[in-house]
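Consider the single chain below, provided in structure tokens and representing the form predicted alone.
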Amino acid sequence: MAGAGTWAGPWTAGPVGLPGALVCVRTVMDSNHHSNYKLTKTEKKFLRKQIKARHTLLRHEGVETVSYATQSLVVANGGLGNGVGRSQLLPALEKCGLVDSLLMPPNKPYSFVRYKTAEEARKAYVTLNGKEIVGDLGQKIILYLNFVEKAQWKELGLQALPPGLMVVEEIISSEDEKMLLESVNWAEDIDDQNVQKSLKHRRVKHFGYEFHYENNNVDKDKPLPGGLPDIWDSILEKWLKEGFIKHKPDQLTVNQYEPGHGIPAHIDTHSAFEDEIVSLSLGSEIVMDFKHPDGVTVPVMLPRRSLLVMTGESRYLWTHGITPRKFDTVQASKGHKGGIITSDVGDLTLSKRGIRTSFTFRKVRQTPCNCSYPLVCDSQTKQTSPSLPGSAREASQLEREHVHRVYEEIAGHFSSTRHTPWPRVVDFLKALPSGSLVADVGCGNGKYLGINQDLYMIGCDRSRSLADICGERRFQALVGDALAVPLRSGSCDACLSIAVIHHLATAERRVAALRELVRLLRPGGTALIYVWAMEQEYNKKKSKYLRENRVSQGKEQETDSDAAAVPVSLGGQVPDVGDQDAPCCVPAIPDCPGEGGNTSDVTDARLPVHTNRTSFHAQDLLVPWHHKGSPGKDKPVGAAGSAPGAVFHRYYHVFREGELEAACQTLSGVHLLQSYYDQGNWCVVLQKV
């Protein structure tokens, strides 16, 4: 081992070159061949494959392979992230030869082995080149393997469990277990509203006041009768005899999770419940994930009978969420327990998760929270959201306040998101005939500005910092308003509008906007136009907002590029899909009515504030956005703006089916030549005629 995580051998990297890969195809198909040998259509094949899973990990993972054999190969599809274990893996390795080490990093599609020998690698090399293997969760994956010089590895280095959080083992006997999860009578009554919620994937009871997971509060004035269950009378006094709790509490919810089930992750509000949030793990372990908002993710193991224990800096700024999946990434060595998931990628493989019940006790708030945390504190920063806009002029303020200047504010963080372009936006920019003049009317960082380089295409934003972020990126860029664009009329031959005008918060703002791009199309000039829609589940397929579930933030939407569910040998572009890490600190408010939000029936009504990753259940709403790291360029923020994990709020409506085609379908001398689903967007393209 050259470090942790490094493996480097006497050799120096050489080029990444096609004549290893077909050495590889020739040998496993027939060691006689010779050099002018026509490859079959399955070796053809197979050597496409494993090119694009070189291509694949070279350009996400930064792993460069190469053409001649060394000790150490990259098994891409061989990995923790898309099911493959430790224990299906080695076996397959081993009647090889004799491996030195296999490196399995978290959520990683791919994996690392050494072998003593450099014979043993490239005997590894070219018989599990294109072999079937069974996975975890028993389905088949094809693994490619290519030579590496190197394997690195990041190594997230000694973490400690976040400041107030005690996980505490074995707290009750397993005869105490049987009889407390023998004690819920799921079967009784449903119609009892009082004790009994469900939700749609898992069992749900609640105790003492019902815990409301929309904005994760209870309603003080309405406790459920009957109070806790007598049988945790004696085990509550025991554990505060015993200091691991300090207040008695007064609501429990019981939550029954299968495999494959998980929570989304949160912050219990504030206000709500005492500086105490106690959880026990029947049935099954589980590994609970907590994330600070500079974006330190610290997995922790909670074994099955164990209490986790949240206080101070752990309840109030830490989200703690369950990713939804049927194995956790767990320590491979025996006899570890509770605690941290150490960044050890040779003693990690996959667990198989159980039924798992956790009862989850708090104690509700009487009085308003006084926490150290006063920036993310709903008592004591006072936050109340804005009121739909009953004028030209409000809506115009709001989206100043909840657009602009948000956007003006996140600028840097979130072009570091923005790095996978949607493949039909690609599609359509490389339909265009060469030469053609086009205008990406809400630019940002100028993902789609250097596509098609047979194209000449400038940007306009209305955020000053994204179009200095794309002049820096040599992209030709200007400051501008999608209401105004200060481009000549008839100059464009195409135009694209990509998740802005959901951000216009009035439906006559919104036509104005498409109006806008017509203006600046040529007779026969055609636009692309998506926006967020309001069915995140469309013909009963659920869009990536709703099924990822890793750390992202997005103007439109966005996966984390470490994408662990998908394969390195299929390399293809992932669709950004949106917002879905901490929770929003301003209780949510009930949902508006109306289509479009601007009647004057609704004017005074405020804006729901979105929980991430769930379904839209208002059309007008602010979707929260969680920033990390520095400013805007050249602007500073205030007091709240400059704090890590500084809170802002964007105004989207979401478009219903049909409301794009319907907005389309009131401007003159434009034809709707196709209109479309796309992951959780809304899509049309017109032609000016």
Given for the second form:
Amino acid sequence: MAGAGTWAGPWTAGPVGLPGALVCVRTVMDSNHHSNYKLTKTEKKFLRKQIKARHTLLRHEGVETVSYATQSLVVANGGLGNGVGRSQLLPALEKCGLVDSLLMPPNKPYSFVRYKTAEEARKAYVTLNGKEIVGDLGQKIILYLNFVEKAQWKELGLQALPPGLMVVEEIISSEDEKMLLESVNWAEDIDDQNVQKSLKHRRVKHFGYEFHYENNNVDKDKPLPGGLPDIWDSILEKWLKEGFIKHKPDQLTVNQYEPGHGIPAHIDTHSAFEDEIVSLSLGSEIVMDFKHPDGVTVPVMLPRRSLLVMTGESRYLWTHGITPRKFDTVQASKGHKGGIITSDVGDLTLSKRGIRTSFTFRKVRQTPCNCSYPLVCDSQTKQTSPSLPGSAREASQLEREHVHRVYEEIAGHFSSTRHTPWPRVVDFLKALPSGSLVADVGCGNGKYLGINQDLYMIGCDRSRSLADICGERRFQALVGDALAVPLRSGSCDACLSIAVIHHLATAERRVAALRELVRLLRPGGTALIYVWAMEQEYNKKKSKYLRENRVSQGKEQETDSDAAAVPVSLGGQVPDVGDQDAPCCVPAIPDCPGEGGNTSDVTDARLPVHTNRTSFHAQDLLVPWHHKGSPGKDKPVGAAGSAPGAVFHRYYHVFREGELEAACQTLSGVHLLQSYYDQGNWCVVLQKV
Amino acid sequence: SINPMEFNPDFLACMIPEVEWALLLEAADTLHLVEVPKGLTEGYEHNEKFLREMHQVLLEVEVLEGTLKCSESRGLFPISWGIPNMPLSDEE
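Same protein, the form predicted in complex with its partner chain this time rather than the form predicted alone?
Okay, now the whole complex, with that chain kicking things off.
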């Protein structure tokens, strides 16, 4: 450390380029350390941690800190995401001055505080930096503070309850609650046909019909003796009379959740139960997450003694689940009222969970389901639901249905969400010599065709509509298949294959596509290949695809590997899409196979339908695309003029680490020049020998 | 149609050696283009007239509606709005 010397002033950088923050701390500490300018070990350690916090905030969250005093601070390590509640943090902050606002974004390990004056903020910075506080579970937490220009968190769009959802509060009195909870006999009984099993996460009991978790259905031919317990007769009659329910249920499932228990996101099997599903929460409140296939998540507070009514879309299309955790993020001002939890981070706090017992009443269906949500309906997709192809013919058919046809229909909308070129692809193109002939196989809307004016680029895409868009943009493009590119062998100086090969349904076809690229190259030519990775979290960092779980309505969405909309950032790239939604982490709901939910049968070769913006659980799957229609375009959107609101399933084979490399290694006459991971994609650069 | 494009002689200089002249001339003939050089001449890089003619035929002339004929398979591939349509057929 630079030795004794002069500090020019409070805000200049130190001799080794240490941030101004150091100087600020030193200025205060100076008075206690007379003329000793050497930092102690603890001071150095603290400093390292503070700098690390600052870097993490910038790199991972886009939070830019400044080295001069402002009214606002970011409190790293003091957030709802790492177990610090409002009631723990606020008093500590208020000791330093008048707090204008405290913003605690849900699931984040940091918060923002704004003081009335910069002076008070500075006091907080000095006093609280490195200070130890106690978290929600009694754990010791050290806070690191840094100044920020503005304490703000982009507000999410106004949320609405999923259609068909209703929360009826205080539907049961406290006395009745006690009585009903006591009526459940959890004691193990071998003869008890009400089959009480202890699932990994919770205790369960069934009445009326037994629910089988292996196939998420009931056995309609084997009703349980005794039906529903008598104690519920009068209550159900009352609910019917008062209009809270429309049908008398004949199946009851009782679930007991202790703090830390949850249930994976699922849709109750369409063919098993009628439309109306109601659930009574006793003993404790809970937050239940409803998720739309789009990726939109709505957290809903279910207060104690409330009845949750799910009908229509909320029953058939949205999944519901409970995150296994001990605390829920709830609305501070609304206390225990039912309904959506606000996204206003100035009004969030933590609520410790208690033991909650849910009583879910359903009416068993006797006929196949005929709802309006066929894509998620087991009755309606049984015949048509695609499975992994066993032959080239089947593969070709799958690709035709779930790749080519889809892109034809969604071309306009798709193109409008594909405008940000991936930086490393741009680098590759810009490094090519002037006058190079480059083929972009699977060029889509021509995103890369105009990047480098010194190249002669030809785009090739299977979709007529997308190739047309390239033409409109005055690019050279043709309609062709990646397995048989209509260009001369050895004619290209370079090739691109960005987010294409993962649409081919067998390993053979994927390798064949790679071979085509090599065929096109002249000796010494290079090809850049990007495919969607199964591993969406790499080196502990989540890809943009996972991070951007925008709770938006009606906004543009980039829902696959090409997504490049940037999260809220004070110093990073300019957000491309132009919408103001902030990223928020989806609380991870661990996969618990066989425990209720819509997980597909392991023995079933049917392709699972993926939930957007979550981790991949299978390599071959169907990824939904919610068609929104193309804003501002005159031409009809699809060949068939498909309606906005339709859901399309695109087939993908996501690659595991090393898989793309291995495929390349089966090719002869190529060198593998580079292999890397880029924002949720596995990437290689090949060179023809 | 002929779409004006920015004249970039350096770029052209890279492209020109790659040209398959026989095919180029045949295509130009089909399109009834005049002013198409018949081949490379000595010092073509500095021949402004040559370069400009090449610029036009390579980069500016565009077939909007037409047909591409494969000399081997005799397959016909339509061109529409400047985009040739050459997907794999079902039998392939």
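Positions refer to the first chain, counted from 1. In this text, the rigid core denotes the largest set of C-alpha atoms whose superposition between the two forms falls within 1.5 Å. Predicted, not measured: the structure shown is a model, and the values here were computed from it.
Relative to the superposed core, I235 undergoes a Cα shift smaller than 2 Å between the two forms. Fitting the two forms on the rigid core leaves the C-alpha of S434 displaced by at least 2 angstroms between the two forms. Once both forms are fitted on their core, the CA shift for H266 between the two forms remains under 2 Å.
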